[in-house]
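Here we start with a single chain on its own, the form predicted on its own, put down as structure tokens.
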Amino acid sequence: MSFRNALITLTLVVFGLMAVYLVWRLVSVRRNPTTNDPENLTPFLDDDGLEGPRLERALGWSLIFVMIVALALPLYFLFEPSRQDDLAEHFDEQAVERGAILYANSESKEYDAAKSLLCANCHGVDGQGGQAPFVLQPELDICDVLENQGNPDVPECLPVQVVWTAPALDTVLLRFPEEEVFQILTWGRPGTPMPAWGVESGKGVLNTQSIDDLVAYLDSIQISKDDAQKRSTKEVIAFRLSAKENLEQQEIGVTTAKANLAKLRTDPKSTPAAIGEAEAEVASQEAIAASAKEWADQVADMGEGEVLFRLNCARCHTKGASYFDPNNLALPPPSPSGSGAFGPNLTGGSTLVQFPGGAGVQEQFDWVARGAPANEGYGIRGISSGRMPYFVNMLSEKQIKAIVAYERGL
């Protein structure tokens, strides 16, 4: 039990005893016989009775209470300076607990069906990232024609279901200040699965305190800078390996589909419809395998800077990077790397214009590594919106330099 809770308990006990005493006095007065004699004629104790054991008891109790006050005052002055800090710490702990409930999903021990927002469904129970379903709406001009909308004969005008890669949140405060995380939670990310949660946005349900609670919870699960940099290095290796493994799986799929087709062709009980479906499956698997091979070859040719850009920057600077899947042939063609989306277009030498010359290399490194607060300048008359994450806590100096070199070559 904390000192604060102990004081509260002691106070409640004292008030309880006082209440019991008052009730006892009221009851005892009602039981005492009344007299018609004036109160000034009521006989009292004489001097010997007053100055005897009764006086000693009164003085004894007085001494006890004086000692309590004498001890309590130094204790009060001793603990008072830290009381506000303790209250702030206690409030922060409660904020984390409330934020954990808001973040949780049904797999979390903090889950509350009436309060939880299911953030963990997309970002992972431990905040290490995950996936979110999302529907891409057609954007071609021909899709503005009413007859083409939802028309199976015009497949490019049909909505496409994608799996959107949701970022890790156990490193979000290594990339953004708390103020920007608050803004993201309040206003969301238009055009992505990230909704606006704040009442201020006109679309959400959370007040300022609840948004702060979520930020407090995210702060409590942040990993260290060293762990974040180690994870980034492992992600580069995993990115290259996943492309190879995916190609191998799709080639196995082609082999399986062809074996199934051959079996059907030699089976006298096979129907033309079944054989036709098997042939279509072979063609589909071969198309997917060709797409997977093209992607694997592309990844194999990527330098470290391009891979790091793909993992850390493309989410904002390349349309479709968050949901690109070489196995999903229904997706629109991928946009050129760095051609812009939520963030600006970096191709065509635009970074060389913003950060010109040899000095610009260092300025661009500082921009990627540390960013700039909202409304602060960067590069050639650039004005920061505060939305650019900083990667000095996520990546090593060598890795940031590799990203800068790649961007300057776009």
Contents of the next structure:
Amino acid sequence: MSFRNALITLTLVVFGLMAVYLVWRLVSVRRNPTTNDPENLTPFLDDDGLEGPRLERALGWSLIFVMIVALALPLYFLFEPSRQDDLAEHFDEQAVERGAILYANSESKEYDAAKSLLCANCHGVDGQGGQAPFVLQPELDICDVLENQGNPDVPECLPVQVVWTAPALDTVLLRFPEEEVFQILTWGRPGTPMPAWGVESGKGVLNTQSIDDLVAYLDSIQISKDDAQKRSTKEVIAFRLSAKENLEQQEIGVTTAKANLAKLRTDPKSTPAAIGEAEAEVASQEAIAASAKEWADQVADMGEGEVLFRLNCARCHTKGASYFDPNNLALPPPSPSGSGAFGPNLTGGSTLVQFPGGAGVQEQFDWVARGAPANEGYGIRGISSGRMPYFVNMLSEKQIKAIVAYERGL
Ligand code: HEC
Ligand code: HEC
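Return one more block: the form predicted together with heme C (HEC), after the form predicted on its own shown previously.
So here's everything in the complex, that chain up top.
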């Protein structure tokens, strides 16, 4: 039992005893002797008795009680604020616990089959980022023709299965204020695998409190600004490396397919069908390797600013950046870098219009580094919707400058 509960119990017990005492005083026979005398003639203590030890005892008790009250009131006054803080903290802890359950998937220790919403499936168990399967619907005009739909002879009109990169959430509050994360959770990101979760959107089931709980949980897993910056720098190296490694792997795939074909050709038992299949495999591996090479060459040519843009900005400013995969030849051709998606088109010198001249460079830097609260202006005619993240916690000043320079050349 906590100290506070002990005090409450003690007070209740004291009230109880007082009630018993009162009842006892009212009904006790000894205290209410039955005589035939009228009340005012009932004998009682004489003056000496009343003003003697009896009076002192009554006064003594009063003094003790007054002292208790005199001590307790200031103590209450002193402890009450911290008690409120403790309560708020406890409340926050509970919110984090509830949020963790909502976030979990079966690999998390907080998993609860009835309550968990499996955010971890896409965003990673620890919020480090992950992947989400997604189906792209064809967009070409010829696919509006009924007979082209689902027709294997018109492959560009078949839906394409892609893997959509789901962003890390252990840095999301380094990039967005809590209110914006609340909005994202409520409304989702239409056109992406991120569902709307809030009742307010008409598509979700979560009330305000559950969304607050999720935000509280996300807040509890944020990494430090330093770690976030280190991660961003490592990602640049990993990005360059992965394009090279992928090319090497695809080239090995070609060699393997070719060796397989050569073996089949020398084997007298091979059927023409098996050889045909192996030839097709070589052709397909070669096509993938060619695409992987094109990508690796592109990456090798990219400057620092472009790679940083790819890793931090392209998912909102370049259509298809979240699911681009040089090995997936079924994908529609990639859109030009920065040509717009969820965020506006930045190409054709458009950022030079929004942030003109030498002063514009600094203004664009400030916008990318710190953003602007919703409904506030930026640049010449921009009005922030609050949806553009800020990067001052994620990237170094030098990195942001490199990105701005890259954008101004788009
Ligand atoms: C089916 C996969 C999937 C599930 C489930 C999912 N998300 Fe997402 N979420 C995504 C993807 C993909 C994005 C990025 C969309 C984009 O490209 O703009 C995203 C974006 C977000 C963002 C914005 C992050 C940013 O940096 O832009 C937040 C916050 C978020 N999700 C939180 C959650 C939470 C909390 C849950 C669980 C209640 C959840 N997500 C469930 C796939 C998912
Ligand atoms: C989560 C999506 C998202 C990401 C990631 C993102 N942006 Fe944006 N960006 C937006 C949106 C949305 C706008 C439109 C302004 C608004 O709604 O407040 C915008 C606007 C801009 C503008 C102003 C364009 C104009 O002409 O008004 C620039 C410049 C910009 N972003 C640069 C960047 C850079 C640089 C990065 C990466 C470091 C980045 N953005 C990452 C969503 C994003």
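Everything numeric in this text was worked out from a predicted model, so none of it was measured. Residue numbers count along the first chain shown, from 1. Rigid core (definition): largest C-alpha set, two forms, superposition within 1.5 Å.
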Exercise. For S62, is the CA shift between these two forms at least 2 Å following rigid-core superposition?
Worked result: yes
For this session: Please check if L50 moves between these two forms, taking a CA shift of 2 Å or more relative to the superposed core as movement.
Result: yes
